[in-house]
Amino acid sequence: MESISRGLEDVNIKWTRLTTIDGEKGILWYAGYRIEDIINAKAKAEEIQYLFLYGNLPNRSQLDDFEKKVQQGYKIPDYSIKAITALPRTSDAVALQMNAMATFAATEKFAWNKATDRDTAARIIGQMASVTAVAIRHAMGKEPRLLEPSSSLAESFLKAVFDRSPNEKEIEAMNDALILYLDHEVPASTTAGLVVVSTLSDMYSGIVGALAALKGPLHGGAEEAAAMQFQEIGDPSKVDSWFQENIKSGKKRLMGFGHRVYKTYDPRAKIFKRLAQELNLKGAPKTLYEIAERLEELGIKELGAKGIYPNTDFYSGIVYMGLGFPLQNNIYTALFALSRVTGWMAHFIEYVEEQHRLIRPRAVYVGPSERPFVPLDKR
């Protein structure tokens, strides 16, 4: 029997200049820049978005021009807003993003064009930000509010969602989250989007396809599952007994641990952990952080020898909660999508412009051999 690669593991589907990972050493590079260096240099998310779309870090003039293009996307049409607000407030936030982005696929006359694709992608970043803000506010019982220009995308987004001016630490944490989830080579969502655009369907439809894949609990939904796991434990004093009863016994999987590529500590998880510490958490987020820290210690002791360590989802939900985002309606996955939309589009552009070929795999047939077809009245 011919072999197949279950889950397409270790199958390369494209060349890329965007992201590469050393899973053994726990290193993540964005276009040659280590993720830790980007965060430690306090780069703006817009700088890294520009890097992914245009290939180099921007100078001041280029960054200013790019930010204006992103801000042009902030004002989304009423029908895109209604694609969100017409649905129940209990609706899945990622599905709401899909609904709204599909309105652009229906109405915008998109055609792949090397001269304009990157500028279009910049505008879509702004559209996705307003879509996400409206979706989250809808879940929170608030009326729609779109982003308005400010000093950064992170600041504009937090202002739109929460109707208040965020402090510097909050802006920094949101900005860094936008960078940390921006891209990660070709996971399920990026692959799904690439399949869509390989047909030369439009950029928006590729994003809708990617969102559908991200929505699953084994991909973007994992960060919400990790935070819910901490909520289930409830108190730091209960971590040890919960671990013994659920993880040591094999009854449950430790959410936020393990990765298809990383065999050591995910570098993004280390940064999210630091961001959680710097947010001066109080109340429920502080309790969840204390639970997570103890659970991390037990998890590494039990699973580290197998190459299973915390991934980016382990602490990110606590950061989002610390910023004020409620743990409901898949909102944390929608925040993941807001970051990842840039990586998706950068991969789409790279593939369509340089390597385009319809993605059409084959399957190994294991069904019956040829059989005579018997008419219905003779069966």
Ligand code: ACO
The other form holds:
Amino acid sequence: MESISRGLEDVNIKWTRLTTIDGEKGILWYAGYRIEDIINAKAKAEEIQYLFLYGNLPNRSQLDDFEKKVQQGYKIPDYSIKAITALPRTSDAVALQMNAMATFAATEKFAWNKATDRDTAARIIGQMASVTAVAIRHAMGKEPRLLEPSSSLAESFLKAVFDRSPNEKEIEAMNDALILYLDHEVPASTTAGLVVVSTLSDMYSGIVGALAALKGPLHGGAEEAAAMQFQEIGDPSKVDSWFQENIKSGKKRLMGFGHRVYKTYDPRAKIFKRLAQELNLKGAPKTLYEIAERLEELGIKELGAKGIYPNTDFYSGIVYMGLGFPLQNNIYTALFALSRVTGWMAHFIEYVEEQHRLIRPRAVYVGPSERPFVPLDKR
Ligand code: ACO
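Now show the form predicted together with the named molecule, given that the preceding structure was the form predicted alone.
Every chain and every other molecule in the complex is listed next, the one we just looked at coming first.
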């Protein structure tokens, strides 16, 4: 039988100038800049969004101009809001993002165009931020509220969700989360979106496809699952027995551990761990951090030899919880998507503009050989 590439493992589907990963050493670069250097320099998320879309870090006036383009997306139409609020408050937040983004696919006349793709993408970042704020507020039982311009996307977003001015620490944590999840080469979600735009469908439809793939528990959904697992354990004194019963026995996978590319500690997980540890924000009980830390220790001892270490989803949920986002309705994955939408669009633009080809793989047929068709009443 002809061989197939299960899971497209190690198949290169495009070239990129955006992100590169050394999975053996645990290094992540965004267009040549190490993720740690970006975070330590206290870069603003908008600077890195600009880097992904336009290829270089912006100067001050380019950044101001870019931020205005993002802000133009904040005001979304009533029908996009209704695509969220018409659904039950228990709805999955990522599916609500899909619904609302699909309203733009339905109504906006999008055509791929080198002269306008990047500016459109900047506006979509703003639209996605308002969509996400409305979806999260809906889950929290609150009326819709859109973002309004302020000093940063992180600040505007937190204000819109929580109806109050966030403090500096909270803005910094949200800003860093926006950067840490911004891109990661071509995981399942980006690949799903690339398949969509390879048909020359529009940018919004590509995002809807990517969101659908992100939602699953083996990808972005792991973030909520990891935090749920800490909550299920509930008490640091119960970690060891829970681990024996569930992970060592092979009954469950340790969520937030393991990665197709990283065979060592994911560098983003280290930064999220520091944020979770340092921030001491309101929402997350300290015990959750203690549970996570002990679980990490046991997980590495048991699985580290197989190259299974904490991934970016292990500690990020504690940071989101600390910021006050409730652990429900896949909200943490919706926050991941808010960040990743920039990476998705940057990859779509790279692909459509410079290396476009319809993605249409083949399947090796292993079914019956030709046989006579028997009509229904003769079967
Ligand atoms: N817990 C326990 N065992 C694990 C885990 C884990 N989290 N991850 C992998 N393994 C084991 C598998 O059981 C398998 O063992 P075996 O060889 O004895 O059968 C071996 O490691 C290889 O696992 P695969 O699933 O083949 O590896 P793959 O590259 O497909 O896995 C994946 C990647 C899906 C992320 C996996 O590690 C996993 O399920 N992790 C938990 C979910 C998760 O955290 N996902 C988030 C990924 S990061 C992101 O999307 C942002």
